[in-house]
Each structure stands twice: as structure tokens, then as C-alpha cells.
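In C-alpha cells, the next block holds one chain alone, the form predicted alone.
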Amino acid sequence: MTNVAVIYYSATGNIAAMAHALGEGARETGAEVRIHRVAENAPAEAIDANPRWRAFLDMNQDDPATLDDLAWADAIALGSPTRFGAAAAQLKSFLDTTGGLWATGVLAGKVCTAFTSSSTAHGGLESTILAINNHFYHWGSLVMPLGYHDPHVMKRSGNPYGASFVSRSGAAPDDEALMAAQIQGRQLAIVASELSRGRDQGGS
């Protein structure tokens, strides 16, 4: 069985939308599938300012975010809204500590995708999922992209980058962004469930 890692970080609920929905795109494969939030770093006094932002907290039920994540998983799915063109502090965070794993090789070979938010249409989408790519060539993993060979990423969502969705006044995912990351999450699984074949039956 393939397990799959998404691990995403989201402020008022959208990044959360698509990260599930990624997880339930690989879960139609058969893949065995951990979904989990990164942990909230803001200043109380900033999230009580935005009532979306506290009650997405104080609702989401979404287990911590481990290490023990990513050394269990065969393939990675990393999600975060736009800041500034780069994946949010909270997630970077995260990141920053797997220092450990990178060293060791743990997270060498694996595959790996990412997903984004942003409120404008040219607020970033494509610049911050480069970003979080970075990470995936440091630790020598692979690099999944959505692509376009699926129909409805060509003719709908649109964004070859990995799924994405511009939330114009706060609005939620729609079907389209939605589809797409499901999408990319059933060819993350794909992916890795034929590369882990091939390498068994290489005796690699």
C-alpha cells in the first residue's frame, strides 16, 4: 500500500479544502493516507482580528503535523496559502526542522507535490509552489507536477503548477479547484504506488 503525506497549513479553512481533497483523490487508489495541519505560530492577537482565521482554529480537527510523518510517507503533498509570493511562515517552520531527515537521506527518492491559495489572480500562485518545490530538491525527491495531460486541468483549472484556487473576498474553493486537486492527488499516489513497483521489481 502507498502512504500519502499532505501536509498544509491554512489560515481560514480553503488550503484545509484542498488538502482533503488531494487526500481524497490518492485514497481512490488504495493509498493509505495521513492529512495534517502544521502548527499555528501567529500571534493570538492577529488571528482574534480576523473571525474566519479564529474559527477556523478553534474548529479544525485535523491532527498536529509530525516528522513522523514524512519518513512514513512514500509520497508528499505540501499546501500554503500565498504570502508575499512564498509559502507561509507556519509551514516554512515546519519545514526548517526536517534538517534531521534531510541529512540522513530519509526523504531522498520520495515523490512530491504542492498546492497553493491566493487571494488575487497574480498574487503568487505559481512563484509559491516553486518555493515549496525547493525544498523537495534539497532533500533529493521528486518533483510531481499537475501537468495538463488530465482534460480538466487544461479546459478548467488551469495552473500545470500543482491545483490552485484565486479566493476573491474570502470565497471558498469552487468544484473546479476542488476537481484539480483531487486530481493531483490521485497521480501523486499513482505515481508513487509504479515507481515503488519498479523499484521492487529492480531489487533496488
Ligand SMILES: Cc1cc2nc3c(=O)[nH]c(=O)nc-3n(C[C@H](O)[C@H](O)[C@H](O)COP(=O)(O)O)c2cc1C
Second form
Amino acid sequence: MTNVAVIYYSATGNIAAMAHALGEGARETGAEVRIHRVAENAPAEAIDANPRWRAFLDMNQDDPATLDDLAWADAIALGSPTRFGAAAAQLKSFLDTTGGLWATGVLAGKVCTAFTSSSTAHGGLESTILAINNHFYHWGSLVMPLGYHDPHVMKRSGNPYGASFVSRSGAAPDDEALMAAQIQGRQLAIVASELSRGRDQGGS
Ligand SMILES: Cc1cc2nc3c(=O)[nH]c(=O)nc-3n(C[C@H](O)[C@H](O)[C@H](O)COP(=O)(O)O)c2cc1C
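Alright, leaving the form predicted alone aside, put up the form predicted together with the named molecule.
So here's everything in the complex, that chain up top.
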């Protein structure tokens, strides 16, 4: 059984929807999947100033991510909305608690991937994914991009860095973006499973 952890931050629900689509894609392969949100740490007055942010925070049922989810996983997908061209501070805060896992090499060799959403097409989708990927390099993980080999990505969704969605004026992720996330999850679980099979057969 391949263990897949999908860890995300989402203020208004777009990344949460993509996280669940990605998890569904991984589950289709028979993998065991955990989907968790990272803790909210924005001040209440900032959240209350945006009714969509407050409403999503109050209704989100996903449990908070823990370091154990990362240690447990063979494969990890991290998702965040684009915030000024990089990941949200809430995800970064969680990642900044992984020093102990990093120091003991627990994260090395895991297969990792990233996904995002921004409000504009050129607002930093790729830079956000690349910024998340930086953590994977430091952990010694294997970075799995979405690539272009699936026809859906090549012809429709079009971002080989990772599943992404342009939300414009508050739109929710469409079928195209959710399908890309699902493909990414499926691919992540398959790569992790093939890797562990290779390791079981005598690799390291
Ligand atoms: C503080 C802040 C910074 C943002 N920065 C960007 C940005 O640099 N580029 C962009 O296109 N969208 C930006 N956005 C828009 C979000 O990335 C976008 O609405 C995303 O779909 C939200 O995802 P969520 O519903 O999962 O929170 C920003 C939003 C906020 C609140």
C-alpha cells in the first residue's frame, strides 16, 4: 500500500477543492490517502474582512496536518494559493516546523509534488510551485512535476509545473483544473509505488 499525504492551505476553498481532486486521483490507484489543511494563523480581523474567507474557514472539515502525516507518507503533495507570487505564509509556517524530520533524513527519498491557484494567469502560478519545490530539494525528496505527457495537460489545462487554476473574480476550480489535479494525484501515487517496488527488489 502506498501512503499519500495531501497537505494544503486554502483561504477561500479553491486549493481545498484541488487537494480533494488530487487525493481522489491517488486513491484510484489503491493508495491510502490523507488530506489535511495546515493551521490558519491570520488575525481574525483580516479573516472577517473577507466573508468568503470566514465562511470557508468555518465550514472546512479537514483535520489539521501534523508532522506525522509527512513521516507516514511515501508521497507528498503540497498545495497553496499564490500569495504575491509565492506560497501562503500558513503553509510556510507548517513547513518551517519540519526541521526535525529534515535533520533525521525522514523526508529524503519521498516523492513530492506541488499545485496552486492564482487569480490571474500571469500572477505567479509557476513561481509559487517552484517556491514550494524548494522545500523538497532541501528535504532530499524526489520532485515530481505534472509534465505534459497526459493529453489533458497538453491540450487543456496546460501547466507542466503542477495543477493550477486561475480563479479570476472568485470562480471555483472548473472541471479542467480538477482533472489536472486528479491526474497529478494518480501520477504521484503510481511513481511512489513503482519506486518502492524497485527498492523492495534490491535498490536502496
Ligand atoms: C494576500 C493575497 C495575495 C495574493 N497574491 C496573488 C498573486 O500574487 N497573484 C495572483 O494572481 N493572485 C493572488 N492572489 C489571489 C489568490 O491566489 C487566488 O484568489 C486563489 O485562487 C485563492 O485560493 P484559495 O481559494 O484556495 O484561497 C492573492 C490573494 C491574497 C489574499
